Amino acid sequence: MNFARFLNPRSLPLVITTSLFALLYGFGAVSYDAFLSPQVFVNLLIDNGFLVVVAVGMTFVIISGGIDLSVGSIVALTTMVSATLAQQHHWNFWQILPLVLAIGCLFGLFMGVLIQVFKLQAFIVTLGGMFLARGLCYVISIDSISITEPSFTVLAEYRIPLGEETFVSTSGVVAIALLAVGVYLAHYTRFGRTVYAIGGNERSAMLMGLPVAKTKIMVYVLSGFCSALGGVLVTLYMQSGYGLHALGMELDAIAAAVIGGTLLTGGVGYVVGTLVGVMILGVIQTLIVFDGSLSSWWTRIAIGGLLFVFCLLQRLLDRSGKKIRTKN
């Protein structure tokens, strides 16, 4: 019985993902002396903090049985709006922050209503949102806009010391804070339980009297919020706004969620697993940088291979779980 529980797709993918991360990090530690530096480990979070934030929102969407292809474009739009207001209208960071977060939420609300109320396919709706947001970036400006506004510079350069030679940036702190909120929402609130129920079987969730329509819309609002917040972190990281920022980030977010153990069919997934998925992508990039002889495109090749493996693993676990439930 314990073995059957171990095979449950709710737990085994996370175990495998965590083990893979440990193996990759161990390989780097054995191959390169500087790889064991604490700052190298923290940099995995600093350099990918915005992806963690966006991927958390994507995780909720996928668990609910949906998909959101607009996240990368909303990130780019956030950087453009922030840069324009900061440079041309002299707004400071704290004036811009609530506005861009509201824009992200409104985008999510608009797409959620189209998906739920008008029964449109999430793939098509969010694809339209992707084109709309990316197009608005170029309406604002076709060029990159550098940000020199002091409040942005201060936050971009802010460092929290963790030791003598180790520090974490604003991006890392925000990513961990949002991750904690995501874990709480997913596992300790009615909203989270409803999201899992919808992904498992939407019709059953409706028969149980759960607020399916409201929750599905709120899932896309949450994803829009996370995308806008991720855009804020990208703005601080790059200190600029550009229509080509976050190009393909929606695919990275989906990859991180799937590698982290979230089933594309919905109903199963861990927010913490998404963090591990992002860290795996980060450690692959770091290994390529330390090697120095490989092209950065090998990161994409490795991610593609991992996605094939984890999709196959999900399929096998799903079949195993059905056989075990049938025998019981």
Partner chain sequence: MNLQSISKGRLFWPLVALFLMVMVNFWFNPDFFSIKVVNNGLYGSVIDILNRAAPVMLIAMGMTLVIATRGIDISVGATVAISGAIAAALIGGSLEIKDGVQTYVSNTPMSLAILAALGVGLLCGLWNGFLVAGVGMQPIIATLILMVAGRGIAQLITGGQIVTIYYEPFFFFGNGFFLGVPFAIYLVAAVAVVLLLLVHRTALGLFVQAVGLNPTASRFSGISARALIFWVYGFCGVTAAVAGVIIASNVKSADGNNAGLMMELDAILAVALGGTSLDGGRFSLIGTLIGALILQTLSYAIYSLGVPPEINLVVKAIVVFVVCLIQSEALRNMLFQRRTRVEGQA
The other form holds:
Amino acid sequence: MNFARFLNPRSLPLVITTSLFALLYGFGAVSYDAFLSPQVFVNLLIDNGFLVVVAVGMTFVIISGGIDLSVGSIVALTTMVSATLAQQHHWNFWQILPLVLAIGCLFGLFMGVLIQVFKLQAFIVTLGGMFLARGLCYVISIDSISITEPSFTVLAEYRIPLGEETFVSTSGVVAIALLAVGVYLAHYTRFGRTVYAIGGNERSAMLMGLPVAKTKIMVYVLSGFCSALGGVLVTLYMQSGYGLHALGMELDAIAAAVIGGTLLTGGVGYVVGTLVGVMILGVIQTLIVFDGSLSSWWTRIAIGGLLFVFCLLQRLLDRSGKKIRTKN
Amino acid sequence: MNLQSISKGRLFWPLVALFLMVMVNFWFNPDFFSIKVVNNGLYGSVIDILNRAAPVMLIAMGMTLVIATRGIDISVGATVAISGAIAAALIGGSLEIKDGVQTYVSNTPMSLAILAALGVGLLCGLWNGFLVAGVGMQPIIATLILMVAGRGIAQLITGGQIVTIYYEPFFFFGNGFFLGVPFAIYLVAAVAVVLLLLVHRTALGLFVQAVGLNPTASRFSGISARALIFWVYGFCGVTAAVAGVIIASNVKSADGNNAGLMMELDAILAVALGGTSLDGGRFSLIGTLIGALILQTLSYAIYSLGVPPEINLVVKAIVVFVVCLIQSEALRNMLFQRRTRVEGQA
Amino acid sequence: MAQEPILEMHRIHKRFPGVVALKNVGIRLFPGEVHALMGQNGAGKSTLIKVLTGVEKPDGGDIRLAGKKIQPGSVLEAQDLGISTVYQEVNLCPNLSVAENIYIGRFPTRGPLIDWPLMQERARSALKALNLSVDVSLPLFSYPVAVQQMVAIARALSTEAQVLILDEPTSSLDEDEVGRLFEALRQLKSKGIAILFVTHFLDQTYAISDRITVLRNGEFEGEYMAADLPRLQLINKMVGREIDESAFGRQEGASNADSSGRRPFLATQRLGRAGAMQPIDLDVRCGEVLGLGGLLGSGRTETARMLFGIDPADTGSLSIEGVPVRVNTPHRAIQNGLAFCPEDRKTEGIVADLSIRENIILALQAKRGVFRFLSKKRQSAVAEDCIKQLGIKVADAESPISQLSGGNQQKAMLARWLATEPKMLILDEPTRGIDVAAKLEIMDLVKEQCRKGLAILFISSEMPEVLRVSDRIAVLRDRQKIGELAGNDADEQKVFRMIAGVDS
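Next, give the form predicted in complex with the partner chain, keeping in mind that what was shown is the form predicted alone.
First the chain shown before, then all remaining chains and molecules of the complex.
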């Protein structure tokens, strides 16, 4: 029975993903001595903390059977709003944080209501949201705004030592904390389980008396919140606000979730898997940097290729699953 | 309702919207309709709008068919970048002096380069079609893959640089005039005519609508929906490739990163503005062309109003929401209190 | 049993626009009894259940639970009152674990966390009460439908249900699985739960039910103790006589006296599909109508879909005009001269937003392919021709087909297929949902086409119709062919005797 669970078609992608990560990291360690330094590992988290945060929100959306293409531009909008308020209005970090998080939630609420109440297709609504948020960035300013506000720089440069030559940044800590909250929400709350139920079969969820409409809207609010929080981390990481920040991040977030074992048809996924997905994207990037001869666009091709392989895998598993079911 | 009466009825509102946009332009810019002849070419706002709308018009026509079959293709922007990169890389070009005469020399014959660009576009489209019709992926996801990887491939071809083209004859596609009219407009017209012929003089239009409206009934009637969808995506790839060539020719270079950026959104928006339902089924190619013109006229108005062009995206976003809400059956039911629920269950 | 009924529905009325679904229907459920609700398609069974479970609001009548008047407004409200339902398709989430499917929405918690161990413990004991022991932490989809059905029942019972409604729970179960389900039902009975059981399987009705209520055409036909109602009588009560007998009487000379000498067009040898239809031998001959007789769920539609390549067969062989062929898509079937009018006209037949003309030429154009386009002129000619030939009442062939009445839509579907000049026509419930006059017209059209040499497979749940048009009748029961009758010496009693298994 335990073996069956291990090879359960639904968790198989996660098993493959984790093995793939180990393999890639192992390959790096064999090829480059520096890979063995714990800091390189921690840097994966530091350099991709914002993506972890955004991808966790995306994971919930995809599990519910939806999609959110607006996350990248909400990240950009957050950096822009933060930078403007900090530089031109001299707000400090702690005044800005609640405001931008609220903006993110409102964005999600707006899109969630359009999707749920007016029965519009999620991808087209969030596509509109993508336009809107990017557009608002450019309305604020078309230039990059550097942040010199001390409350930002202090946080951005703050390092927490982990042992001797290893340290982690604020964004790494926030990412792990949010991941923990995500796991809690997904597996130990009524909200999370309802999200899974909706993704599994929305009609059944309704007939079982679950609060489908409310939950679906909340999922987009959550995604908006995560995007805004991710945006805050990007602001700290870049120490600037720019309308072109996080271009295409929605794709990275979707890829991370899918590679992490979240089924695009909804209903199945692991928040922890998304972390592994992000780490794989990070390792690929690191490998390409270490190699030096490979150009950065190989990252995009590799991500696309991985996305393809995992989508194909999902389809095949889905088909074989159906076959087993009819045989039964 | 047959194809024609659908398009007649459905074209009304897009035309009204276009007329209003044109009037707004005319209000703020009395010279809007004036056309000057400069160097054998016609210049003026109207010509400019037509010319600039050409790439989106082309892609939106391919997109119309895809959407009519209940699909979507968000990889067209990447396909634009890839085909532009192919054309640029193959042509390259330099100005050489042979026997005292300046001649432009391309790396590969231009016709071959352009065929290659179109061929690659077709391949991109067929790849999407294979994933959707063959593997059975959701269209948004299937095309997302190429959207992610496509930009990388384009940069791979250009070597991560902006490839500049030094080959005068190639510039004709994006900048040239033929009988006073920009050449790109002829390309749009040619594709439109071919497509209209295909839709009205073959069973393509009927089959696409039938598959989009009721896939089950279509399959039971013997329509090979899979093959149809496969080729529709392929065609969409070709239109994106044509647009890619025009853009590369227009800016005399290929930029893997930025060519065709967000163009998929403009194309989808043009289709929706043209009255084609985003849920598939009934479609109107002429409506799509009008939709693309509305978008371009809107941008032009924003530009001539002196509003910073940055606001363009915000306006487009609002247009997306408004168009979706107009198409939303749920909203209509709410407004008119139609008791469709009861009817639906009877 | 001199007990009081736990639930009583009295003089229930329900109208939908254009139809009266329920007229004065009543039903009584007693604690500790299995009560079977029987009736043909359209008898009003599902409407009655929808009213009882709060999905539909009745227009008249009242429902009493343990003597108190109730008015459930939603499934949830009905559940809270103690009326739980298990539907035909398992309405659970296949991706969630077995335990979760039982308790989602009512999770046991420990502080802010869901208490998974406690939930699994409870799930295990809930299933044990139904004689089922499975790993409750595995996702539901990893179990066969029978287990899923049990889980649905466990969920229904976990709300302290007094009344359990089972809406065709066995239609996708095999014999063993049905046996296990029934064992569980007997246990529930002994605990005093009232069970309302809707099914189309006669054997199962008699195996488990104590009491039977029969509905016909939205009306109450009668309530009987199962032991006092012989099968044949039950079938007669379900089928009834709603239409003027003479109109449906066998027409003299309608049947070809000897069809055995006719050239077979299509023949199957042990053709079957796992989970849909047991292997079947059929031969359909040119110029002959072969009727498929059987009750709902006997495999009539499954046979048609298998022959037309919609759900291709996975065993046996099929030959057309003596040549073995593989028909695995409708497209292939059409190329081989087959045509198929599906049962569900709205979702599988018409393309509602297309014009009548386009609907009629759709299959012909599909047969010709994309490029051999029929000009609009030709299309109109074909359409007009069909409209005239079949007597479709239509003002303008360019108006959307959805504006036509049901009978005329059905004729347009016939027209779609006749336009392809098929050699064999499969008609699945061609008379469903249309008025009597149109039914007769359709049947006459069928006979006419048959005289022109077409092979026809005719499916209808109205036995008199099958008898009226068929030259031969293949009788199906429980997804198996159980026999064949020659048309001229078949009558309803013979067919039903065969289905009931009496002196066959």
